[in-house]
Amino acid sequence: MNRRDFLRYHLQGAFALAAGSTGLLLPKESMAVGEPDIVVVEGAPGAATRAALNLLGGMGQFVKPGDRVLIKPNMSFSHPPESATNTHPEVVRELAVMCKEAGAAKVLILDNPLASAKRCLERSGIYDTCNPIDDCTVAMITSSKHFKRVDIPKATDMTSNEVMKEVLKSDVLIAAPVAKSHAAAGVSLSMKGMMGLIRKRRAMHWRYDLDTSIVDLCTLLKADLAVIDASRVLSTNGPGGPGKVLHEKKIIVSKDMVAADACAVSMFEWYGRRFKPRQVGHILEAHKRGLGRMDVENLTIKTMTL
């Protein structure tokens, strides 16, 4: 059952950091054995994207010919790939054209901004990178029409949402976010990333708990790749800065979105401290729910450095 079949069900029926700061060994690759559950890489943006992916399995055990992917990067914020506050462009572009080669028929970038559209895309450079490539789209998806209301059956808060409806129809869901500190909810990395798929997200908010509904949103919304951009890491005053930025060089990759953001958070200093995923609620709880692990300690992790 592919993406859009598993929607289609549901809209009918209903830090310790475990790589080690020392892992990162040149140019050789760590010891870890058989499939990797994460995999980090350190380089230059689209470079240690393309390594990690390729560490992982390849782009072709996500994307299959004919497929419609969906990434989600973040772009909401009209400041420049310096800031932190954006995914770098060399990476959602990289992203791309991998989906292309493993023969994806069309491959949207999609975000909800909260800022000016026009002026999001032009500053944070990802609509003129990504663009140009066959078969792309790079968009802000803002009008109620293209949302459609869906229930969320596996939620204990936010039972419904409205959800951009190219998602509904996408097969590869990819987050694509970059590493930064969240106000509200510690860190926003892949599944707090979800949030820029839905129209109503301010409800998130006010109306439920943050922690709660954010894993509520990704028992839907679960992607089938998380790509963490930690070429820079907004380590203070996120989303929005300006705020501390550290020059991480890394790129995290898993198939599991709470292993990729728990690395991620054992991984870097926060607020200028170290943190433990079970310190952050909404990763404690996809945990507990069994969305997927963050218990990075017992899984395994391969590094390289380019």
The other form holds:
Amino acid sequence: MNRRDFLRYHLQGAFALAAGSTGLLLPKESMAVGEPDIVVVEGAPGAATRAALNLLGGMGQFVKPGDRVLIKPNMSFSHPPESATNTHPEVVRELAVMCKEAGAAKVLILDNPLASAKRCLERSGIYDTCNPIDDCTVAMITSSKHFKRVDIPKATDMTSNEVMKEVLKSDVLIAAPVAKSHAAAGVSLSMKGMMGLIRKRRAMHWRYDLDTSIVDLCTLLKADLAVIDASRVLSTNGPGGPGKVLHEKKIIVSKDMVAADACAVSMFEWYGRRFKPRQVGHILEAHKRGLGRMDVENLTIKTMTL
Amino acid sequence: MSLRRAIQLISLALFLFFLIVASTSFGSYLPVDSFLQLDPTHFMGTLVSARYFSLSFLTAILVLLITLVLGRIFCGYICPLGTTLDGTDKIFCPSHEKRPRLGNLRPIKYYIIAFLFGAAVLGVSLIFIAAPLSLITRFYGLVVYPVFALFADGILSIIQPLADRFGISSLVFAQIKTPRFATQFFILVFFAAIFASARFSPRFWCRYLCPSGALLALVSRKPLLRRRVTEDCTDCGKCVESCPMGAIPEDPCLTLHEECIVCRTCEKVCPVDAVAFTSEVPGQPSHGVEFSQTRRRFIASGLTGAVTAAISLTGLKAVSNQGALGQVADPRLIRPPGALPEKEFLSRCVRCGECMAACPTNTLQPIWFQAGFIGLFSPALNMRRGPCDPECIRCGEVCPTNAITNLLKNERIWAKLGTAVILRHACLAWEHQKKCLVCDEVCPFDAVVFKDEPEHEVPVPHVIEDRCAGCGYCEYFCPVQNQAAIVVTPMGALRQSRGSYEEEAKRQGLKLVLRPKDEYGLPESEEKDTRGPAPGFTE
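Form predicted alone done; form predicted together with the partner chain now:
To see the whole picture, the full complex is given below, headed by that same chain.
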């Protein structure tokens, strides 16, 4: 990131915050008292990410000085950002920069690819955008030596799997998926994205029930912060595309993975139709098991347009 | 260290360097197959068996021409197998007195080359049995390199925690891929035998067996620069004893020049400096004649080769011509992208294993008898080990005989390897009603679609044959264990010796497209009616 961009994003963020705090730009429902459960900001990917996090209360509540932060974006397809199969590089960069500002000692941006790791890193744009940031590493992890077998105590089906050691070492886990459809799971958002941090994901298809095991996994890998990149939404033929891409220009953030995912489901069109969060198996199950809330109509949602 | 040792080590190092480079992404910028092209057996054998000549074989011709002038310096200075044997001989070779005495085995190498030519005349390439560069490339590429990589990755794992502590982030997640290969134990045992043959004499292989040594010997009976002995010779016999090739007969004034590899050990050990390698003719015959009475056996060996080839051509799996009736081939034999039609392919492939060492996904493996006896050690894809990257052209780049076409980047995706077939009885979606879509997710060509079918609770996969390039991503990632539920079969594979793959594929109506750019981000207005089944959602 060059300095001009950096400053621009900061200014946009500061402006957004100022505007937001005076209520100038906000619709009424977002003026609810206290911190919102979900924030939705419309704007350029990077700026919207910053504004949304600031409205949620700032990165400082998640990242403390000296923390190791792990960001899990979607970057396991060797496609460019416009395909909407990977998280937008500017969203990931903004998150990494904000973590650094909050004092993070180390920011790791990791995924486990489905195609040539090198080309995924290159074409997603995330490596070039984020790796130059100080103390920030973008890498693909495939070798079994970087994984460790872990029990999942709260599981009902998948009681163990192999998790990236880095996840276990990090203090903060941020889910940063792109919003996309998924032929087996309905949608692939922050919860489904956690499958990128484990090694034996094939078993989730053949041995376990996919929806149940996604929830099992999220009881273990419960992200502290979910940032859904809906700047582009892959509305059909996900997760690999090519499908219909909606240019929604939105960023959804929440401390609750389930709420963020549920919000994304209800907010956009999928296969030309509208769905309720309960129509996505793993969201419904996560809600029932108390992992988070899918009843977005009862939650405080703050929205803003930059 | 003598000059010769230095040259040998540099040559071996260069050979290994090229091999390592071939297995990294820098492969395309260096002539990584150049050593393989020096081997006269590769050149002559391929010339005869495949009726194929390539300009790159000029280097092998150069080797033959140089040998005419300087003798077998290729064997003494360049050949990586020779250098390796010089090293292992130090371990295995007993001192001179303890060696068992052998009869005259020298002609064997001529019989071997005659055997190979006899087979080659019938279009069958058996040079992989004995061509030294093919053997040594296979040895280092498929046996030594994986072990080396395994250790290197082990060391890396040890230092990675330190790298993390000192913030060397580039190292923390680095990994050295350890390739794994089939047939390696055969290669190992074969080489163990070659190494152990030093019990009988140093450079046993080079003296008695090497077909390239034989070819070079044929042109080095009277090289311009050769060993000469002056009248100062005291007949002490030190040179006779020390010659690693046994090229000095009882009379040390004479030399079997065709056996001499110009190592100049005799010159070094001579106490009276009577030995020199010069072009001067001191007016005395320098050449010792040893073997005779071999013409009959030589011809017999050639005939044996021809008969072996004929037998192999009547083997059940032999390919007489492409697409002939009653073709028996392994149902899962998938050749590398751009591989020539099978018959031509086998006659050109020297089984050096360079393509396998270079393959970034390790899917290229040497085979046993899936393609019959004459297909031994030839490369085939094992999709369960790795998919074939549709943007990768490495195997063709490194192939020394173009048995695998060196495809241009834009031609590559049209080189269809086969077609994926779903084994519905094993499929998680079709048979077990599980939510699985992995084949669709990973297909780089979007050739797998999931549809709702009556009597199926979950969407089930279908392959669109015209879009399938047979890359094997689906087979590799299929979560069904051992036998995948979607497999690539050779059906529809494109293999041609000339012409454009793209034109042929398009002529056949194939739509092999790597998720093209213009399909991304469809303008919302253009695709209004996306209403339809929404896989994965519940009603």
